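Consider the single chain below, provided in structure tokens and representing the form predicted on its own.
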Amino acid sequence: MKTSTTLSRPQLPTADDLQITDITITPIAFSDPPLLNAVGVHEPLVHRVVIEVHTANGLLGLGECAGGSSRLANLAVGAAAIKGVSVFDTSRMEILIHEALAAELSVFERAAVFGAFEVAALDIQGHATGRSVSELLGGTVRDDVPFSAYLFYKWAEHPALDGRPAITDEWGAAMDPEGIVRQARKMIAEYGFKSIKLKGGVFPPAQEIEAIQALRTEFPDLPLRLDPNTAWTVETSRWVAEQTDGLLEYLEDPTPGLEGMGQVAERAAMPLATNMCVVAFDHIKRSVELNAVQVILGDHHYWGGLRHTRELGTLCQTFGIGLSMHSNSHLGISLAAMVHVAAATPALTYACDTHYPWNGHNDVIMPGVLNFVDGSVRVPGGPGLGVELDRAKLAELHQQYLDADMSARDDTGYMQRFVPEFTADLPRW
């Protein structure tokens, strides 16, 4: 005689269980080397924000984003707007945040605020279901996410200022091709990167081409990238593209604006990349019309979270555009989110950027999860982001923020403390 068997279902949280009950927004400040760029130099401390979202059943989700007083004010508005919403209802969260923030705010800022909370919501979804964020995004298509060495011209130290002593670091100076090669050797030896990006726009283009040539001589098999952050005119950009033909994997944001990029693309043999002139979905149509950009650097902080970043990958596939990922000074929560979305995005065609070698020693997550092996980071197993907050370090960096009395990052103002005639007017050459 056959007997029926009733399968028991796991007890899952209810919608009420997963309502957002509280959000903690903690501004922090952590040390940053004197890295040079087109608009100045990094200050000794960089401002960042850690977000903790709590649900009715006691689950916790983590987010991280750039700081500054205006961002903190916008995060507070966003947090108030999504109280009581289920963490699974991220579409509603996005609508509520966009409605709550002032209409005059840019789409970019509203997307950044929502993106910070969406990461935390996905982290909680993972804990509620026992799944990793990459699984929630559709599953991993790669177990290890490749990253590129991110080189900077830099001073040997933060100079003494207003009674503060000079601040040295382990990297030393990199103000010429020899210094850049030395920096690359150290970074590749420690992290195993398989491609190299140089932040340019600091010295006249001919000097930066010399650095690229020196890197090619030292690392003949590694793809190279150069990013001057729109420091050059169209004519200069075309000249640099000609001089670096055969040297660069891609040339990133050589000149301002889509029209200018389109004019450069007409002559450049290598792809042009951007994280400056295509940073929202409504920029893509015009970019395609002009064939201005052949590689987009996605960033979940810019594009409105992880799901929208994955959608960006689909659009890139549709139009035959390459996809990499942009980085700003970040810690492990952002790195974990970046790894999960990169792992779940089939369209990723280039290694991602990361500042982690410059900032990771300050991390607010417990160590041991995010490790670089041969230039790649293995996707955390989860659930959620797969990382845990280091509350002692969080408290330390929050106190450092309070002591510093910071309002916003100001590369230009900091540079002018030492080079009064410096301006951030671009293009410069």
Given for the second form:
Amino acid sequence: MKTSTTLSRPQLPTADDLQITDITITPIAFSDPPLLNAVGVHEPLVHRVVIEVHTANGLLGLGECAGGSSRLANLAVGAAAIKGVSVFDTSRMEILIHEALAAELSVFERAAVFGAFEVAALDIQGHATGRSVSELLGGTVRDDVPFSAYLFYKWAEHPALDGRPAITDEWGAAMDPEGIVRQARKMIAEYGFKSIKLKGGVFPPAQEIEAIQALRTEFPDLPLRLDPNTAWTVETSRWVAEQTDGLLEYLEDPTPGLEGMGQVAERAAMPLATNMCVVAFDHIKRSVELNAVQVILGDHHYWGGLRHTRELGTLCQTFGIGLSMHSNSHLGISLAAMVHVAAATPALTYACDTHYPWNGHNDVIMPGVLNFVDGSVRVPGGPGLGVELDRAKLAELHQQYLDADMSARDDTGYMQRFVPEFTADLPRW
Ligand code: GKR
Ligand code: MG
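Cool, the form predicted on its own is there; where's the form predicted in complex with ligand GKR?
All chains and molecules follow, beginning with the one already shown.
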């Protein structure tokens, strides 16, 4: 005989409870060493933004993205557009943000603004359901997300300027192959990375090839990558590809544009990778037609958030393109989001990039969650992103932003303060 039992359902928040009531956008500035790249040198402070989304039932979600005065204005427009929407309605959030932003804005900027809020919405979805962001994205296919050692040519210090004394750091100079190998040894000893990326485009290519050869000698088993951010012509890129045959797991953005990359790819033995010529979904068709790139570096900050980044993985699989992950100077909210999406993306085929060794000591999140062990970060258990804001640090970094009176990142202008004849005209060689 059947007996009836009354099961009491757990009290779940309603769509009204999960409506966005308030969004706080806090610009911050944190310190950065003098890292060199093809367009100049990193300034002493990085401008970034922390997003806090609040719901009617008092939940809080976090996001982080690049700063700049136009980005701040676009974030304010996006925030106003999604007030009152449930954090589970991310597709609706995307439509509203796209409608509200000025029509002439690039696809890239629109995706970046939405992406910052989508991460915060997913963080809240996790808090509302007791699940981690990676579970919400389909579950983890890896418990530990591998990252690569991201090496930069760098000055020993930010030189004294406008009455400000020189700013030294723990890394010292890396201006030649020996300096690069020294930097790699230090970074690998501290973080345990199992692959290496060198930011190139700083010195003539022959010198950067020497650095790659020195890294190969020092670390015979670690995959190596070189990324000159389009500093070379097609001809130079082909020559570098020939010289580094057998040394690189991929060559990243040697030359500008899909057509140029396609011409290099015709001759290069190694895969070509990009975070510069395929940066939005509508670049993929032409890239596939030209076989211009064999690896895409995804980045949830500009591919429109975590779900779209996972979708990028599906497209990469469809077209037989490898997937890696791009990074820019960032803190722990971004790192947590990067780890969750990497954990939930089966198509990810390479260790991800991260600037965290350069910037992580400035973090705005409570310590203890995001640790590098053998070059990998364990996926935070959640709920949500699994990270908590350090409010004292947020206030300090916001004050630093106010004191610095920053508008946008300017590696070129900063370089010209020391080397007036420097230009960012690329390709340079
Ligand atoms: O931090 O100087 C840098 C990098 O060059 C960065 O701006 C790039 O976007 O890391 C990036 C890349 O892979 O091209
Ligand atoms: Mg790159």
